[in-house]
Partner chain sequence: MTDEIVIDVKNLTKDYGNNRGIFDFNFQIKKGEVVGFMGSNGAGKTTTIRNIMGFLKPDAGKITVCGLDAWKDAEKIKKYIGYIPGEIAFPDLKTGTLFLQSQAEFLNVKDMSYANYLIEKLQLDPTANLKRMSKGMKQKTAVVAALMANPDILILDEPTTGLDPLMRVAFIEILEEEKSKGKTILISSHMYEELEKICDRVILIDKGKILNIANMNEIKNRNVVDFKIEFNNESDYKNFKKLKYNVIRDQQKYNQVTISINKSKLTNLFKDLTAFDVKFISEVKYTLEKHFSKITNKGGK
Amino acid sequence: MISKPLFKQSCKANAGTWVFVTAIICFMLAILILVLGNINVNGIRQSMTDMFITDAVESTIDKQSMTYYNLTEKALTNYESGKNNLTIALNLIGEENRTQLSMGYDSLIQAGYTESEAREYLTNGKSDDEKLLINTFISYYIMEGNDISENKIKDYVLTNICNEVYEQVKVTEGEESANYAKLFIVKAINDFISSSSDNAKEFATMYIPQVLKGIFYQQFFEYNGNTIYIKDYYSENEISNMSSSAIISYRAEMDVKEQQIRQELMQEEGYDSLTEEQIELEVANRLNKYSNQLIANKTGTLIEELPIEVATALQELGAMDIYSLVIGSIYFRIAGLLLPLIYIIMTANNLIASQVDTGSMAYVLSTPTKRITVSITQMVYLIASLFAMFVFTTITGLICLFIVGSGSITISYVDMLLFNLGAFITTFAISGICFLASSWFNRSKQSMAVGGGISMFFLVATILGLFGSSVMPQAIKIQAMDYFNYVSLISLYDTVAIMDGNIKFVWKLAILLGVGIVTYFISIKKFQKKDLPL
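In the form predicted on its own, give the structure of the chain above, and only that chain.
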């Protein structure tokens, strides 16, 4: 089925072109791998990734430091004032009245009264101050009984404050964070009591960094599929210093804002009619609103502060695999296919159409060689020459990967083998189209116009489609360009899937293989049956 003399003639006729193309594409691939391996693209990308990670970690530390300082300082202040106020209230009621109130409350509850009904009955006809004292005692009595020892009073106030913290955090952060905050405040207040400190703000300022540094040091999180450990970026002392700086800055701004709020309030209409308690309540409410806004403003990350388009582009650049883009998408699907496609267009035309056009095919067919033998021999040569070409590029790629070392580049030996296999199958499919055009037409200009035109269209469409593909960063991506990928046969050569380990590239290469087989089969049949100008 194969004519050896004809095969040797084809080898001699096209040897120069084959050697030139093979040498150039091997040289290009070698330079590309060696250059990329030496400029340490991964180091540049890792530096950008580290910048985003450290910015996010610092933002989180600052936010948690200010948030927990705010909670702790309020809780400690409320604990001190709550304990003092409760002790005064219980003492004002007196032991005899406390006994009477507790017995009366129990009797009403046993008689079927609800808690609110019992409170209303016991406070009926009393002044506002007396009502407040009675309700304060009943609330205490329900939880602690008649025991008004210092420890019981502490437990009662502590429980109330922690429940308030729980409800406050639950609304904004959820139940899990609320439970953690509650436990945190319990420990903070107990440590405050043990420290014998009398200044809630100063205690919280020193306490929060010491607690948070141990917590953050052991934490980790997921970033772009990788597990990031905070201890790889910061020591406990660095975390503590960042936390302290955030709290001190927060305190300073809150103090300035408090003075500003008081001055603004004094100038508002109706200020003179407000009681001292109402003034403090209004100041506290306004400060609380400002506090939430201040924490949000001071803890925004770099990505959050940038315009969304710029932030997205920077994140993509930080996560982008330069090797996959340059070697996989640019070289193997575009630059590395350009010269082989030119070789295919010229050689496919020379093997059939050119010989028919010049009349040399008449001498070949004047011998006992059959048409099917001619077409199969020329087909085998074209496929074999392409296979040999990519064997050399494979060897070149593997040697260069070994030289630069696996740590300097993300492309593995398996990736290199699959890239070259995919490139061979792609050129096999396109060579089938060019061979069909050569077998179909009797004139070289027609063969090259159709076969070469289709091949170049596929390559140009792939180049244009690259700017709309998923491998391009958003900063330079043109979504409309993606439509070109749907009209190019080369788009079935999915180098991104190869790099990602996604097996979908297999069925795409199978389609290309099928295109090549079908076009070569049609070429042989067409050459057998067509009229030749012999």
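Structure of the form predicted in complex with its partner chain, please, following the form predicted on its own?
Shown below: the chain alone.
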């Protein structure tokens, strides 16, 4: 089925082109892998990623610091005032009244009254101030009994404040965070009590960074599918400093805002009719609203401040895999394919059409050599030479990957093998088309125009399609250019799927294999039947 002398002839005639093309594509691949592997092509990308991550870390620290400061400061202030108010109230009622009230309450409960009915009964006919006192006492009595020692009072106030914090946090952050906040506040208040400080704000300013640094140091979060440990980016001291400065600037802004709110309030109508308490309440309300806004503003990450399209584009750019883009989509599907395609166009034409056109095929066919033997020999030569070509690029690729080490390059040895196998099958399919053109036409220029034209069209379509393909970052992607991928046979060589380990690249290569088999089959049939002007 194969003519040895013809095979030798084909080898000798096309060896020059083959060696040239093989050497160049191996050289190109080697340069790409070695250069990409040794210099940090990801420099810009890495610094972008770092920027996004540090930005995210910093804003997390800022946000948590301010939130906890706000929470703690309020809790401490409330604790102080709550403790004082309660002590005053209990003393105002007096020991006798307390005993009477407690006995009255107990007997009412025993008589079957509910708590609210008992409260109603005891406060019946009293003035508003008295009602408030009585209710305060009963609440205290239910929890702590008749004992009004300082510890009991502290306990009572602490519990109340913690419950308030719990309810408050639960609304916005959920139960888990609420429980955590509650524990945090209990510890903060206890630490506050045992400390020498008596100023809630000053204490919180000092206290929060100290506590948070330990917590943050251990924290991690997800960023673009990667787990980011804060301790990789900041030392404990840095965290503490960042936390402090966040709190201080927050405090300063809050102070300024408080002054502002008070002045605004004074300008408003009906200010004079407000009581002191009402004014304080209004100020606290407005400050609270502002506080939420301030925390949100201060802690918005850089990426959140950008328009959504820009943000996605930047994040994509950060997440982009340069190696798979350059090696997989640019080298194996475009740059590294160009020269083999030229080899195919020239060689396929040389093997049949050119020999018929010049007439040199006469010397082969005037010997007892079957036409089918000629076809098959030339086909085997073309396929074998392409296979040998990619054996060399495979070896080059593997050696270069070994030299640069697997650390910095995302392409594995298996990927390299599959890339080359895919490239071989792609060139096999295209060589089938060129071989068919060569077998079909008796004129070199027709064979070259059709075979070469189709092959180059595929390559150019792939180049244009690259700008619309999924590997292009959103920032430079042109969606409409994706249509070019639908008209290029090379699209069936799915290097992205190979990189991702997606098995769909297999059936795509199977289609290419089919194209090659069919075109070679038709070529052989056609050459057997046609008239040869020899």
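Numbering follows the first chain given and starts at 1. None of the values given here were measured: they were computed from a predicted structure. Think of the rigid core as the biggest set of C-alphas that the two forms share within 1.5 Å after superposition.
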By the 2 angstroms cut-off, has the C-alpha of K508 moved between these two forms once the rigid core is superposed? yes
Using a rigid core alignment, state whether the CA of I498 is displaced by 2 Å or more between these two forms. yes
Following rigid core alignment, is the displacement of the K445 C-alpha between these two forms equal to or greater than 2 angstroms? yes
The CA shift of K525 between these two forms, rigid core aligned, in angstrom, is 2.9
